[in-house]
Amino acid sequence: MLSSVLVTGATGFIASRIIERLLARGHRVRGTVRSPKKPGDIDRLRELTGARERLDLVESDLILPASFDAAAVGCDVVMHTASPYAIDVSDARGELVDPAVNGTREVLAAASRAGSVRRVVLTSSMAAVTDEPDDRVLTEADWNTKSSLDRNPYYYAKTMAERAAWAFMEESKPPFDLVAINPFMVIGPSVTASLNTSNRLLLIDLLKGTYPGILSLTWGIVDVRDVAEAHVRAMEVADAHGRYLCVGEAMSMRQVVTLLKSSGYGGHKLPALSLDSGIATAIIKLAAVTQQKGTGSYLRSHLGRVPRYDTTKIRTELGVTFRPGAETILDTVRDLQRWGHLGN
């Protein structure tokens, strides 16, 4: 069945990407922007296969009260990914945890007043399930509860607006239903042209030698094309329902550097000097404390710690798999490449 969908924030990496594949679904797709008339990102998106015939773009804003009601009129299904993404922040509450919970809030609100929608879907994030990695196998029963505006506060910030959105609908019980879409690090070839945070953090700046050394640092990747097959599963799937924990393969620092420099990207400034050992790790930790708030306290929660976790649920119930890590980051460096990002 062909759906009206909105989709929230819609110049964003996970968002531009799900607007493609709801478009070449043949899904009508209305997608919120700050401005419509900016160049740039938005051209890149009209550009899109289907996007002429049926892809609208109207302006909302996440701080405004009320600035989703007119886009959710006639909607089938909203799929709410806008949300602040940042490691570093002066004002965590303001920049970060306000802007996640309200803007949350207020689609889901104009979800509810448009009378039309039957499910949202939201982004939430694996920073929901955990603030740091553990012995534990993460399930989707998992909840962050460590994290606060001191201490990872992005993670702060995607838990309390996930908890809002659960707690809107036993509050308001709306007619309409909600999944939630919790990724771990997302990378992957970009549909625009900005640079998001996460290839930036995991290669942009690997290959630019940001990195004093490899670090004992473990991620969960998944394919941004996996992450936005998944959104569009939780919406024509009519059974789906709660979280579902959505991620590939855990690489690790080592494994990735190993990677690229076996894949022809050994020229680049990769770092060579070992800091994943057990000692270093310790080191390092103490050091963390002379870095940013964000940094620090990311670095201290997350070295030497691997991530598990059980994506039994999103594969047997939505029925999405998942590319190899080592195609996506390799699909990734080419498309950074083509984007100019990472220079001559």
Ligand code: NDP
Second form
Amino acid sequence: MLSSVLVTGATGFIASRIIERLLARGHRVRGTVRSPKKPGDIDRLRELTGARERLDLVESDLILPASFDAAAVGCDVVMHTASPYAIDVSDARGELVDPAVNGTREVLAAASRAGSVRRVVLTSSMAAVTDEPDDRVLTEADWNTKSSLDRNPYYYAKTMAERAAWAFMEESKPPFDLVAINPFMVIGPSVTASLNTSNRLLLIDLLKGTYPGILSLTWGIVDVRDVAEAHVRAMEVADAHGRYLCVGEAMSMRQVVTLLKSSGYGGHKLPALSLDSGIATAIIKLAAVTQQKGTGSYLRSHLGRVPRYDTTKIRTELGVTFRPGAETILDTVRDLQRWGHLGN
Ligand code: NDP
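Return the structure block for the form predicted in complex with the named molecule; the form predicted on its own was the one displayed.
Full assembly next; the chain just shown is listed first.
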């Protein structure tokens, strides 16, 4: 069955891939943009196959009341992906929590008032699942209970936003159901020229010498194309319900550096110094106080930890498969070169 789908934050890294996939499947898409201030990215959306006939773009902002009402009219599915994504901010409440939480409530209220919406797919995050990975295997039953305005504030914003969404469902009993997708570190080739935060953190910072050495960091990696597919299946599979952890392989910084070196990227400023021993990790955690606040709390909560997770639910219920991490990383680096993000 073809749907009319509202996608919030249309120019975003994940949203633009979702839109590409929806259009390819024949669905009609209405995308929201904050303002036409990213004309290049909007042009890329308009160039997608099927966009001329089936994509329209409207303006909405998460911080404005009732801003999504007109956008939701006539849609039967809403994919709410828009949310600020930043690690270092000066005003965590104003820049992260308020737009994430109030914006989620606004989008759900708009979906409810539209009357035509049968399902909302929410782009949540692993940040709503855990603040710092420990030895346990994470599942959809896990919730982040440690983040705060001072500790991993982006994680806090995502947790509060997903909690607000489930609370809205409980209290308002709207005429639609809610499915949450909880991706881990999303990287991959981008539809638009803008550099996404996670592509920068994982690959640009590695290739441009930002890291002082090889740190004891391990990321649960998921390809943006697989995340987009997960969203579309969450909309298409009638029985989809609850939350879905969305992640492929876990890879350490050492594994990523080794892969990049052996794939012809050794000429870039890849870290060489081994700083992933137990002692080095303890020292770097102490030294993290000298970093910007958000980066410091991220390092303290993630250094030396290896995320472990069970993705049975998304694989069996939605039939999603995940690309190997190495394939995603190499495709991403080629794409970063294509967009000129790596310089010459
Ligand atoms: P992007 O930064 O590429 O996209 C975020 C989108 O949200 C942009 O379109 C941005 O608009 C929009 N947005 C931000 N603030 C507002 C606002 N006040 N009003 C309206 N729109 C706003 O990030 P991603 O694509 O990576 O992230 C998309 C979603 O996925 C987010 O909810 C994020 O938390 C989640 N996520 C991302 C992960 C990742 O690793 N990338 C991992 C897990 C979850 P504009 O273009 O105008 O800035």
